[in-house]
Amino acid sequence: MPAYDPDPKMKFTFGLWTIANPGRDPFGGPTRETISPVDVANILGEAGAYGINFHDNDLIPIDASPAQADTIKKDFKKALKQNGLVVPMATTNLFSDPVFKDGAFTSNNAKIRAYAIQKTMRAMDLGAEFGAKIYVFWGGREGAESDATKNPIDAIKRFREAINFLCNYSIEQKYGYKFAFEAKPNEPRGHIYFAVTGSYLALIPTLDYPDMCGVNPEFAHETMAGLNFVHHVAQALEMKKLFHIDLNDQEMGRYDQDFRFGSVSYKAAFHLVKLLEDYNYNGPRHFDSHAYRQSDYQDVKEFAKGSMRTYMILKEKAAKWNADKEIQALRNEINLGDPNLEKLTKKYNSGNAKKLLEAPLDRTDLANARLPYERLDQLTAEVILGTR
């Protein structure tokens, strides 16, 4: 029986904030004691993870003295080395502190916008010190409750201005960062700017350095709004803009639950893993999730192990799906090619347009073509459930 042990090539990572989550939710306080970054490294080392990611203040409290910061960094570096862990990604907390109550890069206050950029520069310095090459931006407070309070056109321009500035900072410092933007349709603002992955994919070409900018979609975010997360990831993959991905799970229509990956939406998780593997995604697979509020830290370790194990199981299921002769025969039956027509529609010219207008395409015949989707979906379910 396969062990489904974590494969280092999968680059499984967790955030400091995920393992150290004390069990707090929007309706209740902590149920677990606070643990240190060193404790997190030890848990993830035992679980077999590849790396740890952090917000600046996950590692160093916002009010820490320089001496305290130096001690924390020294201890964390030692723990990383002892546990064979790396730091592939870093990010900035621009949402927890009261100063960001009305946004960071999109704030109406120029001093707050400047402070947000300053804080991010310092966090980029910190991430680079630990070897991070991906920098994620989640605009948790970039939004509004009332459009009377903030001009959305100004907000877009301000966000672009901040990112252009920070791209230049990364280039000047020779950090080699790739920026990845993380969308969320709702929470914690009444209305969040750049609500879906496609919003950022539309913004990126307008930036000064579009080649160094991509996206970091999160499973729970589009799912909580009733959207198909796999489709958003597919768009990012097709555009070669999937720089990083957050794996977790979510009941549709609920607050941001950040459940363990694959714990709710088995079919969606399967299709996501299959998409990533079929198209050779080679970036970090980051679990932005946390254990149930009822768990102690022994169970938190099981949460980490289970997150990676589920991915490895679904990776094997995806390979079985691809190798299944009946499934592939159905796929071939459904995907009907026509080289002559495809040649006409591949690229426009007046000759191709004339030939296409004259092509004998009968809508009644086309409508009668078989689409055995029920059988294909059932076989997919049987692969996932392990009966095939």
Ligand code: GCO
Given for the second form:
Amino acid sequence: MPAYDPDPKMKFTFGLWTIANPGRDPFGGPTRETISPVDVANILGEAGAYGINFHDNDLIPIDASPAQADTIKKDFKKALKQNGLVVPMATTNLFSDPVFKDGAFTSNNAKIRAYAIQKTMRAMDLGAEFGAKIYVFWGGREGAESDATKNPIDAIKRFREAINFLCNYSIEQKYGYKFAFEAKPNEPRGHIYFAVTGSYLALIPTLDYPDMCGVNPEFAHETMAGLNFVHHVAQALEMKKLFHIDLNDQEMGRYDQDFRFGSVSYKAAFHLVKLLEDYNYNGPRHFDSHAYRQSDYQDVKEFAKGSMRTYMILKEKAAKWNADKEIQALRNEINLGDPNLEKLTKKYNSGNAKKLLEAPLDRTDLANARLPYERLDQLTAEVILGTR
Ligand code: GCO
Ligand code: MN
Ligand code: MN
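What would the structure be for the form predicted together with D-gluconic acid (GCO), rather than the form predicted on its own?
Starting with the chain above, the whole complex follows.
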């Protein structure tokens, strides 16, 4: 029986904000006591994680004095070292403070937009101090409840301008950051701009430094909107734009639940892990999820261990699926090649077009090809359920 221990090569990370989440929700206050960044490092060290990510204010409270900030940083660095943890990603809190109530980079107020950029520059300095190489942008407050309040075209232009500015800052400071944009359809705003991962994939080629920029899709976010998360990740992977990923779980059509990875949709989680492993994704696998509000910190540690363990189990299942003779035979049966036709359609030229128009393709005949998808899906289910 394999141990399913977290493999450092998987780069399993958690957020300071996730492990230290005290169980607050919109209807009730904290159910767990407040813990420090050092406590989080100790929990994650014991759980066997690879790293910790943070927003600027997860580590340094927004109103901390420079002396307090120094002490916090010193203590946290020590705890990271003791627990063998790294900080691969950093980000900015551009959503909690009332100043961002109507957006940060897309605010209607030029001073607030400038403040958001300034706060991000400082947060980038902080991340770099801890060795972070990925910088996440989640525009939690970039949106609107009423389109009477903000021009959505201006919002796109303002967002682009801020990112171009910050790319230049990173380059000038030699931070070597890769930027990763995280989409979400709504919550906390009624509507958030750049609602799905594909929105950012479309924005990136319009930026000044498209090579520096990619995406950080989150399982819960496309799923909330009833979309297929795996397909969004596939598009990012195919475009070589998957710089980071937020793993969690979510029921469709609900609020942003941020459940433990693999706790709801085993099948979607399986296909996601299989996609990441088949295509050798080698960025961090970040769990952006929260333990149940009922849990104490001992149970939060179980939540962290469980997230990584489920990934390792599904990784093994994906390898089983790939090695399964019957599954592979079915895959060969349904993927019908035709070297001559494929050569014709690979590249357009008038000769190929003429040949294609003349090709004898009988639709009634073609429709008769067998597609035993019930069998294939059942075999997939059995691999996941452990009977194969
Ligand atoms: C959410 C978001 C956030 C971001 C985080 C990093 O669940 O609403 O995913 O957790 O990922 O703020 O930018
Ligand atoms: Mn989320
Ligand atoms: Mn997230």
